[in-house]
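Starting off, we have a lone chain in the form predicted on its own, written out as structure tokens.
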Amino acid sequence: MSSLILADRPGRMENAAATGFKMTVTGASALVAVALSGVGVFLIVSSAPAFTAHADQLPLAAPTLWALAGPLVFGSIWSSTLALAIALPLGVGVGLYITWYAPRRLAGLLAAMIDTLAAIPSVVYGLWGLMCLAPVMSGVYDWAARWLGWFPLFAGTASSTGRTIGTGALVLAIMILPIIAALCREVFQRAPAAGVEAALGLGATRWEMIRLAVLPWAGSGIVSAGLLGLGRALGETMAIAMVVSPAPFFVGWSVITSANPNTVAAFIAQFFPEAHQVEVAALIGLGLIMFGITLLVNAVGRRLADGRQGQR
């Protein structure tokens, strides 16, 4: 009978072990969604007496709240989508040639300095881009307006000192090329292995293999990476204050002029220090429209990542 007791023992420690775990879980998914609905009351609730405020009492003296949102709104998508869409094939790329062509030695060199570069603080990548890339792409600007200003992204003056949503983008992109890269390097890290081996088998070439084999099982991974990345380029603040040279309530394509529009989180951060009253509960309601489209971005993000991670 005692043996009985000894034996199942073992198992009962184990259920044991299971429920606690489970438990630790679901109070640590319970907690991120009670910190996240908390963060969302905070910003309603603070917000409220903004969305009936008269024109006076806001920001530059905007005749409603989204009034100033709507072209702050356009400039933190359009920024971030710029960004996104320098750094998503670079960072795919990286990824790639780390994983599959470049030598050990090599490949864990570029790592950790993909790693570095997202250790970068943000204010020292936006007195780079005001210092050393602005002046270099006044330049480019200049050209691109002579020859390429048919094109609505190069229309316009080019700006005499390189201060352009242009030069943000490329910053922000800079910045979001480590995640993206890294993610991406993990990602293609866990291939399949029988999938890899079987197209090599094949005779396929290494080309062949990653197209085949490679990428189409990544692709949930490399949405995912995006998203990631979009996220951090919707959010940053100083690199957009410091680079860009904004234009109040500015909405327009071009990448090269001297007017830009504003972000939203670099609108907030320069002219929160001076705000009072109910200019603060702009600035908290302008918080609250990019929370809500960040979590829009985030739900359609992870419904295009479920939707091709389930046709694999």
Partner chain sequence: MKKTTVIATGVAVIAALTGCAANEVATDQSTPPPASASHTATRLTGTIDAGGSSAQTAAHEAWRAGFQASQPEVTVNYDPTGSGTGRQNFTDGGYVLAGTDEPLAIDHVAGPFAACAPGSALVEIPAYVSAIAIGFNLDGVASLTLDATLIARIFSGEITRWNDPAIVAANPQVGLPDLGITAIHRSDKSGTTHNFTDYLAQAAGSAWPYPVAQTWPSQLSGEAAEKTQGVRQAIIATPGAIGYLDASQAQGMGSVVVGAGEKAVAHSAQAAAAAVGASPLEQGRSTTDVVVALNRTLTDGQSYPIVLVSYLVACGTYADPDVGQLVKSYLGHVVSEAGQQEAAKHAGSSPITADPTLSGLVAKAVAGIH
Contents of the next structure:
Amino acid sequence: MSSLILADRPGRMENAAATGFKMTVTGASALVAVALSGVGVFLIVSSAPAFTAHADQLPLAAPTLWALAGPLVFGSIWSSTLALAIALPLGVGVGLYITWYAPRRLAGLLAAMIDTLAAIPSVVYGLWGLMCLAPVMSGVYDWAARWLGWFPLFAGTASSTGRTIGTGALVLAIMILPIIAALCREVFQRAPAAGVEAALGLGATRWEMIRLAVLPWAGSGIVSAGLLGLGRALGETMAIAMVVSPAPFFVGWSVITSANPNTVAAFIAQFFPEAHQVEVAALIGLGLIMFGITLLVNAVGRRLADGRQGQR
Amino acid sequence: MNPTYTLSAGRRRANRLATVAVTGAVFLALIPLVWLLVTVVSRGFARLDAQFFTWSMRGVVGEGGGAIHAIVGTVLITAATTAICVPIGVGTAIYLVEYGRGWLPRVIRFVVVVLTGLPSIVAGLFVYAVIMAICGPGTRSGLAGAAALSLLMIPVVITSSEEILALVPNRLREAAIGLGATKHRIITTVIWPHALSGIVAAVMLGVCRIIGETAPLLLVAGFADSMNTDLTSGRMSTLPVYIYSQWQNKGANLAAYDNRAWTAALVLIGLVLIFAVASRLIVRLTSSRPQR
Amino acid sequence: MKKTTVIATGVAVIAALTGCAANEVATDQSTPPPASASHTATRLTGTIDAGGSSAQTAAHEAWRAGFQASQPEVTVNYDPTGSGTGRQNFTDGGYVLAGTDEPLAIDHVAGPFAACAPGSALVEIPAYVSAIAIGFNLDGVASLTLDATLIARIFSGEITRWNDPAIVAANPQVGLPDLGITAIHRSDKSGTTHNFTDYLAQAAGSAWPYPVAQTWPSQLSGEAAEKTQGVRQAIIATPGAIGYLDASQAQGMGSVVVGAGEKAVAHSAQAAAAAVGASPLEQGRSTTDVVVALNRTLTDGQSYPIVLVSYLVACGTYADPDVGQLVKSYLGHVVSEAGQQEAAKHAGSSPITADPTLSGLVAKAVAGIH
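Structure of the form predicted in complex with the partner chain, given the form predicted on its own:
To see the whole picture, the full complex is given below, headed by that same chain.
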């Protein structure tokens, strides 16, 4: 701490170091901005031919790139929303449990186990979803079709293989749960101790303490965690490609039938290896459209986050 | 007058409900984890032998062979990606939280936000195009793979680190200013130790994001069945690519390929556990903040 | 102290990991490589970067192992990135040899190709022949006889149950359950789909009015699965499922004996080779551009009509003569009797050497590479 005991003003060396540090971190940020903007430029330039192409040049003989992209964007957003709806509450719950409910030993073990889920490669999730989850889900879908068929989510004939967007969303939810849980955990741990102690001292139950002293500080963190998870789900390629049985140009709400929407990322993966010139541009164009969608979704999310109280 | 204090029934109920909900969440989260792990362990057990850890796939046809080239490739490429992302990502997070003013932080946040949803295959396509423009077609290298993965890891590291740094209490900053510290002193001597464990967790999140990636590496690092320890030239295999290629491109002896794929999955999970333990060890050795 | 111990352990582990793989220790340099009729006995060094059709991957594994055993200083890389990418990379110079399920269109044969010397001829040879099996999952039923019309009607969704009178009539001895048919096709672009739809279009006539393409017709429903393994998994896991996939992967499921005319043919390496042998070469191509125009309507009782022929594309004259030597040597091994038998054993393909005329043409084309 002797470095902090200074004279009235920082000396020249100190100022130089301060400026150097500031320039380094600013430089790092600028590098990020440049590199990542480069991706945007690449996408725009490479995909340009596809926006004016017609049916005999585009994959699936789609009339325009937008006609191809529409159902795919629907599929991406629909599957990711379903996944987030499952994973966000679970992730927040897991984070709360590890931080405030579990005994010390168990907390560490649980944290490690949830982190392990994060590390499993998407290929393995795809394999597991295909071989283990889908057959089990097909039984569930049969049941749902019979008893809950009046609800749009469960309308139609159940798929006999279980390889539906519902199963895909489940796999996605399991994939993004660890990211959400880990970030929530870190955020909950850092709730100011003063507030926590004050609440407990006033006789609050554990839940009331969490509600009063932890969640208000964690609001922005939870939204960030959700957005990270959503981003991961939107960009997931392998697991969806292996698990879901897509129908071309399909748009629909049911999660149990054989006909499912495809997602942008999975479509690109499925069509890229055999793609010809303009088709490659079309696939890159799909990536660009995905960029735009992610931006929109995140903008909405950020607005929610900024609206919450934080200590920033 | 007996000032015994008791909880109202409503508050007790709410508390119990919350406990049930939170515990239930953990149970639900653990079911797929246990199911997955049981699947991977039971199917991957067959090839957990010495040959798997000492042989590559060069010259192997059908039965036998191993994944040492993929294991080494994973370690090298992950290390390279982390080496690229940590200084840049954490530096950017520090800039955004401590210095950010004006238009640059807005641009950076915009860019990070958009890139969080980048499909991994598009990141691979971009790096492939850049490498092709610079080095000519057909160039494949581990470093290119690391570059593609960095595009995916950086948004995670920046977002998480930003949250962690923002949560450092302002009173610490104010105290340091009161003592006359310059901005960078505050960061290095006050904020950094407080946030370190969280930053390490953020980096681990990033590593977990990319260590299982297949699609971009297929494009830029290629498939390799021989050992390659040179990041700058030649194809380098990683465990996820190995799993993918063993699964998709089988010969007539199906069981041999299946077994190798599942054992590689098991090894990858084990590798991540080792990284996680190592990172917590690093935190404990270097942190001055009392651990929760 | 504790910190340094940890770091030292880490370094030791990493050092151990980066050691050589046990199977890559250099062999004794003094033993000369075994001479063989199909390639020269001189020691070659270098790398061949190849890639393309994923159907050929397992075959290349076998070819690579055999070739690298006699030429240990050569490394052959084959990326199963897909035929389209393979052809594109061959044009750009990323690959010096490409595998493709669809032969190059005649007007693309002139090039230019980055790896070839200007004015060079194109060498395109069929290297991999494989039957496409129609597999299904019915408890207790190992084989069914279906002709092209029936197959077309099943996959187009016209026939929806296994005990449909048309299927029963073709298989009177088999007990067919009252179970729904789940027809599985490929969700990705694939040469297998192209060959299957080509068969249906040629042999089923009006029962299959849909286009022949690498993508399944979008008007049709049914389940879609990713790649051969996805189709295989879907069939195995779903009672009542039926799908088309590479014959070597159709294990653990029932398979269809395809009716052609009066006779019916089960899929096998010989039957696939017979179909290729009985088909003419495509007209309008040079002597080094050997492309088979598959006739899928043969009724001789020997030929299995649903066949995939995958090609290897190389330059007649390479811009770099060393590369030319390497490719010629490798391809010489690929098309030799030994090479084709290796591939047959490991990948389940049909040796092209079963047809002397075809393999003679192919060997001549390879011999002309330089």
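The shown structure was predicted, so the numbers you read here are calculated from the model rather than taken from an experiment. Superpose the two forms; the largest set of C-alphas matching within 1.5 Å is the rigid core. Positions refer to the first chain, counted from 1.
Core-superposed comparison between the two forms: CA of residue 296 displaced by 2 Å or more.
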